[in-house]
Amino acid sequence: MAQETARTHGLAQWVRDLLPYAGLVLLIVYFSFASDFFFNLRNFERLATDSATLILVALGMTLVILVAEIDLSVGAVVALLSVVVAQAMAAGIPWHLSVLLILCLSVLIGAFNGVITVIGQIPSFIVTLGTMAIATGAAFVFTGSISVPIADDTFLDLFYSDTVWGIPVPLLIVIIAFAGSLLQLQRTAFGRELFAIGTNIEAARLSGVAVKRNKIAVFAIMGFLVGWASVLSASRLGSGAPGSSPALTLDAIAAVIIGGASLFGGKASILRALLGALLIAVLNNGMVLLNINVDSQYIVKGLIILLAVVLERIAAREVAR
């Protein structure tokens, strides 16, 4: 009986590890046959630029989940900051100062979430749920529920269609963020401390790890990446739209969980989170091309998240044994 249980757990771990790789390949193959518009260069170029926002948020969410926290506010904050950058440029502020403004605001919002969570000892899902409500309300109040158009062609071209060394700027930002996040987790003391905090917070504290400072820093980093995501979102849409990112939080969490992270902390991978984000991006792109309605898309993503979590818990029991 014990041997059979071990085999079940081993199979779950194998399927769990394979999920982001096999899932991505299977989706690409399926949509290539299901839609005449999927497998072409133009669609892949659009997919690469459109997925940049999700990837940036997923990278930040990886760090947050690694330390056993969660951020439910990211979608609402991206929408709010896209409104702010659009309104700033409409008020005559140069685009580069507008971008700097929302990057500062995004870091402050992230740090605020971290301070309230850590110093106030309030669960992060409650804190960020409150931030989500505030950001959502503020975005609609500031705009009167009407999108704010962006007329600055330099901003729109730079953060959507321009290239550097032949690489689209959104993709270049993603590459830099990915490389920085990967090096941070794998090559720095800060990264090792994050794994220690997520694995056993009391042991990390007793070992001299600055748990509070590191957790607040993680939320601030999350905010910084959300700021860049809002820049790319605004340039892609050509406006600041108060309801522009309704599914972004769910997609980011799904990407990280599909990538093998544990919601209980201590286990996460930047590379696998990237694959998870690409899987979700391909899924979104393919379902749009097939004219699958939004409600059905939520069902599919919810089922994928449940599958990934169930497999992770079954595999975790094997390790515990």
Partner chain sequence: MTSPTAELERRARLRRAMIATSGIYIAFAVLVVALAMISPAFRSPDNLVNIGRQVAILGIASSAMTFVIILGEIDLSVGAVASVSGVITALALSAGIGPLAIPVGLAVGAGFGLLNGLLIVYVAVPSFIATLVSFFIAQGLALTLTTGQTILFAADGFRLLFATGSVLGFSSAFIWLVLVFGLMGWLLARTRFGAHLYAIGGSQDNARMLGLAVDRMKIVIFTLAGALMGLVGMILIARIGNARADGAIGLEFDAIAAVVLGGTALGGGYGSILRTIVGVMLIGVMNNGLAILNVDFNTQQIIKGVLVIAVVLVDRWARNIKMN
Second form
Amino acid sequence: MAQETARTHGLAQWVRDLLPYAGLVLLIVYFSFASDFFFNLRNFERLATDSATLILVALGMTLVILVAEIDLSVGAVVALLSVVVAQAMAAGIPWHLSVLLILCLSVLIGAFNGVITVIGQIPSFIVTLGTMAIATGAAFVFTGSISVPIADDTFLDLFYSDTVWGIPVPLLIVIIAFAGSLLQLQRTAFGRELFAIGTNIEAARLSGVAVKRNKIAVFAIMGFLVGWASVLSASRLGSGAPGSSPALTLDAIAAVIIGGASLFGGKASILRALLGALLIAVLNNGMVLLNINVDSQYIVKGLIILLAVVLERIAAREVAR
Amino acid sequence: MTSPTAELERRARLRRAMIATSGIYIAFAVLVVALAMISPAFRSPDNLVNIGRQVAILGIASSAMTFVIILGEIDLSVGAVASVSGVITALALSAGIGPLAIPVGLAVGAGFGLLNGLLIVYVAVPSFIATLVSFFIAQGLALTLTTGQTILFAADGFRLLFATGSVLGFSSAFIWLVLVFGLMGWLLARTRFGAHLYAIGGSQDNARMLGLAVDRMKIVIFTLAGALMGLVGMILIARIGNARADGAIGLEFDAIAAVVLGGTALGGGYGSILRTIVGVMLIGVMNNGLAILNVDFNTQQIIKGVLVIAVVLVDRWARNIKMN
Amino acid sequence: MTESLELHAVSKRFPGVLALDGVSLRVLPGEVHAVMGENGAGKSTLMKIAAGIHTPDSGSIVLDGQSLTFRGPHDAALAGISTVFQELTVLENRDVAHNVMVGREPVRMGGLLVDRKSLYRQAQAVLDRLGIDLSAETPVASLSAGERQMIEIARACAVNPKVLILDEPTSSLGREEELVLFALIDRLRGQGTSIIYITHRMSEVFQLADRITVLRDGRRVATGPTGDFSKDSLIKAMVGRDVPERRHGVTVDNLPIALEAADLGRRGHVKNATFTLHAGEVLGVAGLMGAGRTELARLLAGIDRPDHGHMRLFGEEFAPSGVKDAAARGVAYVSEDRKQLGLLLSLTVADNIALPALRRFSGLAGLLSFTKLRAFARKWMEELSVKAKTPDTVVNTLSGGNQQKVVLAKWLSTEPRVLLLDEPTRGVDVGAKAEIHQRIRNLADSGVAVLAISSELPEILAISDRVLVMAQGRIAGIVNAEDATEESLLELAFSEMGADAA
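What does the same protein look like in the form predicted in complex with its partner chain, given that the last one was the form predicted on its own?
In what comes next, the whole complex appears, and the chain from above leads the way.
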């Protein structure tokens, strides 16, 4: 139980286990030498707050991938909800009610994905592709394609620059979400059942695990985390922007896969997904500092996922042998 | 051989399933009639020609997607691969290599398709992840090569060939569409290749037992789909005379929508080019009609999203009825 | 006449089992050669070698005097050996012609077009030649199971094979369909095709076969013309393993009834099952492959819903809505397929054992107590003497026997009142087998009602108090284990239950 997942020790497995750690260290070392602005406290602080959105989504994506599903709608939903929260405040709804509103909405959207996937027996990538189209469309329709500025200073400060016990609030939310997810996955019956579902869904069903209910719950939790991600994103940008997070979905999937998750379910780790998310965040940050064309990030990330996926499959074969 | 009552029951179930699946077409018919009644612009003959021109890109992408879906897989890289093929073709044209740019554009598309196929077959990655990776890389490549700028090129012959030329009043883009529909329809319905594609899509395990080359089929289909995306990229840039990195963004979704709306089931083994033509016309007419009614692009996206989920759900339900 | 197919001294070893031990088989042209044997006697392996799916470790395949090696079923088909497997490989989404002609579609214009006319003509010709009353244009999706079986045979015959292997072709057929099939086989025989016919049905063998070969434990024990055999002598030839001396035989009349099934059935699998299972007995369930044993257990365990009939559990109405419900009421089912349906192979022993009971260990704020959970897992590991270092050992790394004990531990830990065991010792070494048998007896002695399915008759005889024998979805009989012999059980298992077999 102390181990998060099975460990077998083929070469590919070793490389894969090391990838998030070594990759992160290598990137940090490289950027520290390559840029004068990288290795300092202020940049790290910025990195931490900037990556909060990604980390929250990656945590949710870990659960989704663990049960062998996928959510392609998260980026679009974050954009939509940041628009909604901005508009809610613009309409005079107090910030706390606005936040509550989008949290409810996001859980509903997540649960919708889950119900259609599980009850409708439709592959989740199709369902969430549909949700993605709807959310993207809705975000642009609501705003007329213009960003909605947020004027509420309490909201802007609280979820971006304010600190509690010296810790910036976004970081605090991330820490809470991380600890919560970790506990949930490792130390609750629900979490252990998710491993069972992802490993062998039929065996789990025959052992009396409520497979459908658990899967829907996973999508709803994903929604909850996406809701908080939207709050942080809106606060950081100071507005609700309909096209704000084009790469978020892919970044989150990349983070989870780099973190060693199996695309066929049953294998995923909260800690390693966090490392994966940090790796992506450092990459984003460092490339900006080095004035590398932002767009080549896509290629780099694509190749990194490719590497992680190939390693994962080779490692799986090593186990099978 | 089965008892008559059981047979009647089965027929009744099938009928219910038929009605469920045709609901979408009824809804569509209502839409067309409503559009025709509300808008004189919609029902003008010019507009029909117009729709034909607009659907060329979607049509070619959808016929590629039809093959992929009949195979039982999915391709999410369609839009990005078309974009990057267009960008590279434009760069090649502006570098002055002339007609050689055409094979370059096709090769870029086919290359990405081949990458998809190899990942799916030899690394055993699910197709939605493999093609997501290609999507990533193709999108990044397109953005990097253009550095966010629009790539201009001067090649009138190229433009005439792929989009702006006209034969008997039909634009060359439309001619390409007809050619592709013809080619794909022939491959699917009239060749051994097509027969084996259906067999493999219906059940990969059975097809393997029967000695069909399943892996080779997957690689060929994805490569073919990629090459067609190369063609789409070229039509795209020929039509507007320049290339942008986001030229075909979201095309994969429209293509999936068109295939699914046409009644081709996800999961493989079923579908036809004819159905896809119907689906493409649905999307084409809908886009056109909504545009005439001043419904913006984004609302169209919402409608398409809802439609895709609804159609797939109804299809699933209908199949559950059939399988009792 | 020379033999058209000869398998010469073929041996095949799978991990842990010698499936075939120097088996020879000669099939003459134009004869129907039946291959019989108990479950696990080696029939399927032998057929798969002839069909090119397995390669033999030693021995040779000779067809018309030529020695052959096959790299796959395709090679065998090219050489003239076509096989119809029990699991159908019809293409559900295509029509009859495309199924019959798949991989051999006729083309014209240099391969540019499938020659549809001749595709349908050739397919129809095959159907007509075999006397199959179907149009080549019919979509397969609209065909019955029996008609699909015919399509499968038509496909195998489209190439005019020298040898046709039929693996239990009647298992999914109704009586009328059977007759059509027999006529078809007769016709093929008349056309000079050799047919290897594997079946579990006695009457078919005597009706159809020219010669019979009997396998037992991977060896050939008898071959001869059908006339040399009687039903009794066939059954005698099939059995003959060591039968345990010590038998059980609790008089169940004095035991309380745990589970009672009345007229229980599920279409196509189980018919009118009526029986009682007593607390404190082991009820063995015997029967041939496909007799409906697993399907019956799945109904009792709440995995599948019955179409008709009802159950009572300790006198109360019992209609479980699912596994969870059944488990909550004390009914546990241990699946026959440990790897696919039983275990979470890449997770730990503790993860596996605690799975059905996980929610019990949720403490404050829903957090699991790992101390308790580990202790629980360890207790059950010791109870069943699972040989693993710690509860954190990954199940994958354990031997088959220990894996099976983990599955057992998982369900015993829920302390069931009714335990349904499906092939509890499949793929398990001798030592572990004895332990598991002892365990099963102890459970019954402690008052648990145990139903144990097994394909090994000696095992059934060793552990059971009573034996329920199934044949073709029905209960063929329930006998006292003390009075039963392998022969008597096999005779029941081979019994044919009226006209409608499917």
